[in-house]
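Take a look at this single chain in structure tokens; it is the form predicted alone.
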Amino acid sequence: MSDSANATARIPSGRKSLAASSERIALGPLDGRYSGAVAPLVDYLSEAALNRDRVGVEVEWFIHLTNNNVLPGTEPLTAAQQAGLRAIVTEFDAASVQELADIEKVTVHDVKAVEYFIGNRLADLGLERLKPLVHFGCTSEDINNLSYAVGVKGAVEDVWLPAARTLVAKIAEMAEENRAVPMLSRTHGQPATPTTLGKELAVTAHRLTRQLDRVAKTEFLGKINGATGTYAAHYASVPAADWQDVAKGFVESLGLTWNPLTTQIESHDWQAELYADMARFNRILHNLCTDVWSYISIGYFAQIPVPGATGSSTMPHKVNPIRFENAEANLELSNALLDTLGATLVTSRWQRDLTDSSSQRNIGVAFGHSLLAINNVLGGLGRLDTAEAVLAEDLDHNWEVLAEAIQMVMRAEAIAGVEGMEDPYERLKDLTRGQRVNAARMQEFVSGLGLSADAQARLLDLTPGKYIGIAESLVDHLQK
């Protein structure tokens, strides 16, 4: 190609800036292409939700201090005043977000902006005199750690866990439906002792359920003990108060577990534990995606086409397993962030550094990629049909998998005193290794072994499709 032709093929320079568009254009896919799938997380893990929760923590701290007469000169608020303060949180909206942003431009400090945001509303509630009580005794991390804990707890309990449990219920449902469908196993990618499709799906459902049970037991910790965790400012200003009791009662009132020993920051160990459990769930789900993808590729599952959808831009016959491929990628992205968060958040230089602050802003992204993957897998599973004929044909082409059963029967016969049962492994190896054995050849071999009548009858009745042990009944463990 000539230089002039090359030049015309290039994307022209001087393009209009998309960032200058009057409409906000998302940089990342979670806020753009996939925003609908992850929208429920916005109420818990977005920057706006964090600010709303900061306001909520500050308001509840204000109410807690007054209701418990912690400081001389205060008294319990009226019901109307409490309702007015809490309305600052319940009515927090886009205008509130913008107002906070405008205040932060002046303070250049996000938590200080929250303090002023609340303070500006006290006069209308007849609480102007108590303006110094807002953020009393608090360092920014007192508010932040509690706000993150409240947000993460809500995201886990109200969004991520329900979605994950719905997916696991779908897998368990498929396990039940396919509990008696025989399937050739493939250990090391080679034909192996048959199982049932339902039992294999039950294994995954059981593994995922264990991780969800761990996530459900998460302790969400919090603290409110001042600049270096010593309550120094608290006791300097109000020495008569039992500040540990005040702090414990407040943290627990938010539905969190009180952490009595911290530096300036809450140590975040609970977050690392949670993210490790979520990442393990993701990895098990990733394993399901690759297995299902492989089963689709060999015809065990047929995909139900979506009306009007295009499988390939050039090959009209294709129905690609894109939901499982999309899920794989998003699970990997989620785990990259969850692993990083777990490693970063448990460390801090001396009593405080800001690495945790920057890291925690990506919690929502980690959750978002996992939630997107869960939705994709659920959608993908919902469009699968089990191709029982294909599974049966595969079994019928692999009679050599009965070699294990014959060998074990011969061993049992030898122990029972039946003669001629020497070297069963070697005899089966000569028959089956590196060659296909059909039904007739296998039955001929069994008939010539000299087995007892009962053992011979059992083996002659055995087929690859029947050689599944108690796989069918093992699915019942999902109900226990």
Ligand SMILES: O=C(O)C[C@H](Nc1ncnc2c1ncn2[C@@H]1O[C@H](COP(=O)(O)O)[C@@H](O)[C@H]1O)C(=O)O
The other form holds:
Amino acid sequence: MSDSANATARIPSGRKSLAASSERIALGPLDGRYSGAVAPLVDYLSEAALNRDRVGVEVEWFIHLTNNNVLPGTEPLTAAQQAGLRAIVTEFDAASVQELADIEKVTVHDVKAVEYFIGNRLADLGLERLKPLVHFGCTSEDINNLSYAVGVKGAVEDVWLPAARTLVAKIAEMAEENRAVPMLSRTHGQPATPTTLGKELAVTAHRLTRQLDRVAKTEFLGKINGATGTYAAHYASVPAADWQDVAKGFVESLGLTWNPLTTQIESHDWQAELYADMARFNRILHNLCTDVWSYISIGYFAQIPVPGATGSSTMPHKVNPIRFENAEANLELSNALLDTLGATLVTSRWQRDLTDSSSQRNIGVAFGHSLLAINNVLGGLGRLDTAEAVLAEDLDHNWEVLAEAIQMVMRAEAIAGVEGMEDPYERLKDLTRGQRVNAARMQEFVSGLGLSADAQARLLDLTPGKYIGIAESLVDHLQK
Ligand SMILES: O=C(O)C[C@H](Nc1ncnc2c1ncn2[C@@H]1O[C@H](COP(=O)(O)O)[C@@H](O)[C@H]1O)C(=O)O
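Cool, the form predicted alone is there; where's the form predicted together with the ligand?
Full complex below, order starting with the chain above.
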């Protein structure tokens, strides 16, 4: 194509700026086309939710210090004052987000802005005198680490884990339904000892469940021990208090596990552990997506068309496995972030650097891509029908997979003293390696071996579809 032809193909200059639109237009897909699917995470992992949690932690610290008479000159707040303080959190809304943003423009410090935001509300509660108690003894990370721990815990326990458990339950249900449906295996992509479709799905459900059980046991650690984790400011100002006890009680009151030994930052090791488990779950799910995609491709699953939907824009016959393809991509994106977070959050130069602040802002994105993938896999699985006839036909075209069974029966016969059972592996290899062997040829071979009557009857009864060991009952392990 000539240069001038290229030039005319460009989007014309002078177009309206989308960035200047009065409706804010999302840069990324999680806040755009997928915003509905990831909306449940907004209340836990958005910047607004982080700020609300920061306000919540500051407010609870204020109440904790007063209720426990930690500082001379304080006394427990009245019920109305406590309710008023907590209302700052429960009433936190879009206007609060804007007010905080306006304060932050001046402070150029996000946590300092939270302190002022709360301080501005104390006079109305008759607590003006206690303004210095807001953020008392705290470094920003005291508030940040607790807020992130509360937010991530909520996102895991209320959103991600329930969604993941629903998906695994669906896979387990499919495993149950297909427990007795024989299927040709393909190790190295080549026909191999058959299994059942249900048993293969059960393997995946079992693997995913193990990862979810690990996630469910996550220890969400928190600390509140000052600028370098020494309680120096606390003891300088209030020497009589048992500050470790105050801190431990506070962290535990938030539903977290107290970390007694840190620098300025909570060390984030628990986050790395959690993200590794989530990433492993994502990887196993990715494996399911590519397997199911391949099974659809060879006709083992039929896809139930969505009424009104289009498969291909040009090939009208198509129903594409797009839910699984979308999930694959989103699991990869989630893992790229989870891996980065896990790898980088565990390091901080000397007593702190601020890199964690910037990377933790993407925790919600990592969760969002995973949640989206989980939704898509769930939707995709819900539109699959097992094509049992196709699976059966495939088995019937691969009688040579019985070679393993025959040579193993011959070995057992030899050990039991039956004559003429020499070189079983080699004889079956001569018969089957790289060749198609049909039912008649296989049975003729078996009949000519001189097996004991019992062994011969057993082998003549065997078909590829029956050569599945105890695959069907192995699905029961899922119930345990
Ligand atoms: O309690 C403190 O603040 C102690 C201070 N360390 C800090 N700890 C936590 N936050 C801090 C720190 N420093 C800055 N900021 C503020 O963090 C915000 C970073 O914003 P972004 O780059 O968007 O992630 C952005 O709002 C920053 O202003 C120290 O000097 O050790």
